[in-house]
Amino acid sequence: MQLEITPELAEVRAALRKFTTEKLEPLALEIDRTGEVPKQVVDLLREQGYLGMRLPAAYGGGGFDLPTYCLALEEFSRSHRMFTLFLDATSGLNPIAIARFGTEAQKKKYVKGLANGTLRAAFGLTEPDAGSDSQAMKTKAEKKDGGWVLNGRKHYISGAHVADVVMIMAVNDAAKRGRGGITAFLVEKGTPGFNVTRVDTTIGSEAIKLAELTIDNCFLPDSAVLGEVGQGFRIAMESLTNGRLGVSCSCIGTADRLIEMSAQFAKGRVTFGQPLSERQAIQWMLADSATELAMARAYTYETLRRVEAGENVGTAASMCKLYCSEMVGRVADRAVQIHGGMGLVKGYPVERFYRDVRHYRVGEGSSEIQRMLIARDLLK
């Protein structure tokens, strides 16, 4: 297995670490204090070329490969999850889908804006009765002269309340569904019949919001179809490997920071005349966390290498996402325990990390879905 990144990526990591520590971390504290994201975050990310990292250079993107993008997610996640969400909103599933499957007109209209941060995108798949079972979606698309009429509801859509364009999945053929009966549509903010009807605050940072979208007789021209009619489900599924590896690297970065914070605190905190770091119970918590992190990093880096080499990785991305998301949950729990009362108080990063990482076991396919996919592959 490839246990270390390449020398080239090591240089990139050093720059990312410096930028995260010196520029982003002070803003993370501001986000925690106010529950809002300062405008300068977008400006900073744009100036440093971190927006639209994976979008084509011809449209203003960075043109970076998947490992470089995942490394940025890993380093940014050492500070605040909002920074990784900005990367995802400009280089995640929706932007990449437009760059890969969009018409020339769609690329010119959206990709440049996504790359420079003037546009933000969201991905509308989840519904009240269609979460993990996404093929059970009820949002319908009916063909009309010159376009389509959409009706339905999406919820728990990350960042949709501030998105300029949302990729909406809708059923155009109920008999076929995931086998050619679901189409992807690009719906712009302000389109008649397309409304944000609720904004939810999650268990994590106050700045992280999920939105409910109500779609009521929303007419879209044929030019709003992304890719071919009936191929929306395929477009979504093709990006799952990249998404799962991105989540895995975000979990790795967060776990790495939590271990560093815990080790530093344990050396400085004295109880009964001894530093916590001298106590076996604390040492074993740190040892278990470091071991699990090393295993997660090794397998994720190896899977990234294989993906870039064009290999069929099977369910390896699901294994990475499953293990990394559950690993960081255990690491965060130990970090809170090591920090004691400080780990429970808002305003300290360890408390916010503990809440934020809980999302990873649900988003991008829950742990149960990953286990189902892995077992299904084993039992073929």
Second form
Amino acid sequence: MQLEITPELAEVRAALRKFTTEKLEPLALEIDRTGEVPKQVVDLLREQGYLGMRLPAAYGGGGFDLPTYCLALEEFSRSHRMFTLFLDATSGLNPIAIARFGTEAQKKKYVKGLANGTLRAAFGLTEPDAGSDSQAMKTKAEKKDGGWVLNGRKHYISGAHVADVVMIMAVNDAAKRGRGGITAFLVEKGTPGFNVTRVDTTIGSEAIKLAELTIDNCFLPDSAVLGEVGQGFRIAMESLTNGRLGVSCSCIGTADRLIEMSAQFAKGRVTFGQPLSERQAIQWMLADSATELAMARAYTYETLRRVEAGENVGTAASMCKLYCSEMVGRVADRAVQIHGGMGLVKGYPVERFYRDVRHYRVGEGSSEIQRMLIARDLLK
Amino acid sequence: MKVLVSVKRVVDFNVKVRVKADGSGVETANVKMSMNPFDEIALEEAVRLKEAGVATEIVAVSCGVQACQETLRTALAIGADRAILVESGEELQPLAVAKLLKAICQKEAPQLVILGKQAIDDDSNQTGQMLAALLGWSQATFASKVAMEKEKATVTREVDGGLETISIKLPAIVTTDLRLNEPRYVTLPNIMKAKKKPLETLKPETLGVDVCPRLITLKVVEPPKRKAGVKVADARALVEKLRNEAKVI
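Alternative state: the form predicted in complex with its partner chain, after the form predicted on its own:
All chains and molecules follow, beginning with the one already shown.
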């Protein structure tokens, strides 16, 4: 019996599973072969209503809640992390922040485009000297007549090289910093002084890229401020709580697929006259993986239900993100081991999953940051 | 024009079917169930007729246990306008389903009824034909192409020798073959919209239909395990065996 966030979502999962298995999976293999994302991916996701699925219906979004969005992340993660990034770029941190904190004009300008897939967004927080310690950021915003002038550098920003609008966090009051001195700006591609200066590939899939953004005397009108001046840090932190549950569900989806693949492989591969699945060494690996996944899923779904009930789940979201990201790392490691040589070669998805899941322990708050937050709450 | 489509809840085509320990049937507890793939094709055809402005309303019907509601919800998400569940805990055989559908047809008066040519669980391939006979309507089975005109339909059928094109008078029964169309994927927004569409539940008694099984299943067994083959020394021995033992050449 499949555990569900709510009983109603069983039907949604069935639809997602069918679509992912039959339509997305062949494209995932093509991404692996070419290192590029086929153009039809965006069209396919738009046609099926996945782009902007969490944005408000009034602006052309799908109007879906966080659990449904997380379920889509989970099912897409069974195929390829790249697909989850399309959801993130149109329904993730930045889009949701615009929908929540944006002015009417900003919503009209961006939310519609994000919902129909013509625009993509990115979230620019991390800097060369400000990662987990994001309050140490050096990007500055100076007030000028009719607007602001920004200077600084952001890096490791997922998808920023293809983003049409990037949320840039900058310090407008160095004395206050995280306590009201950081502001969020919406910066459009092509704004003078705003440039993509490097694109990095990572340990993960070659198609997934991080960008460096250089901001050099970039003038922005007052209308580019998201929310209130000085509210930026709060916007970033609130966005991150939901993001952590999204990451948790992505980990759950990948672990689920890897266990399924491992069990199937173990049943078919015969060594010394016996299927691998008959060997206790393999059975124990599978049993550990399945147990850890079940626990991760139960607590993450419970936390999603609490979010929907309006509870504050800051610490619980950190626990989910910490446990799920470390869990999928162990599951992926065992999956490679069970698959043996086949787990190492390119062209079969196990090695790519193994590389892609490493991101989850680092991105959107590293394991260490999550532990710090959990301990801080415990010891307060 | 009103179109009626029947949809059956069956064991998903991906599931490895297992026989129950007591040999009374196939294990369905804790098994993934889905809409019969031929019925998906039937529904897709109806939705395309609606999109083309030919059909005005699509009614999906399912006969069986309460869980068939899930199958009907899927049908509503694909594009049916409303759904009818004829709820029964009995084992519903093709004749019983045909009688139930006949009663629904008399109530709803559709111009066209589209059914899958068979369900992938019992592979009976009977319900559509029986329904046509009971109603006295024209039928076109194993359709690979359907073209609607005013009072009639031109249907291309897949027959043993190739393709056969026939013209049938409406109201009519059409059963679908695999190559009629490629069903669409259910989208999440449509799943949500489907929740607001009406789903009516009826009982066989209220339709005045006796659904008692007319056939009794004696025993269900797994197919026999394939026996090991033999090795032959040379081509001459192979030809010898093919000619005299297998008698195929």
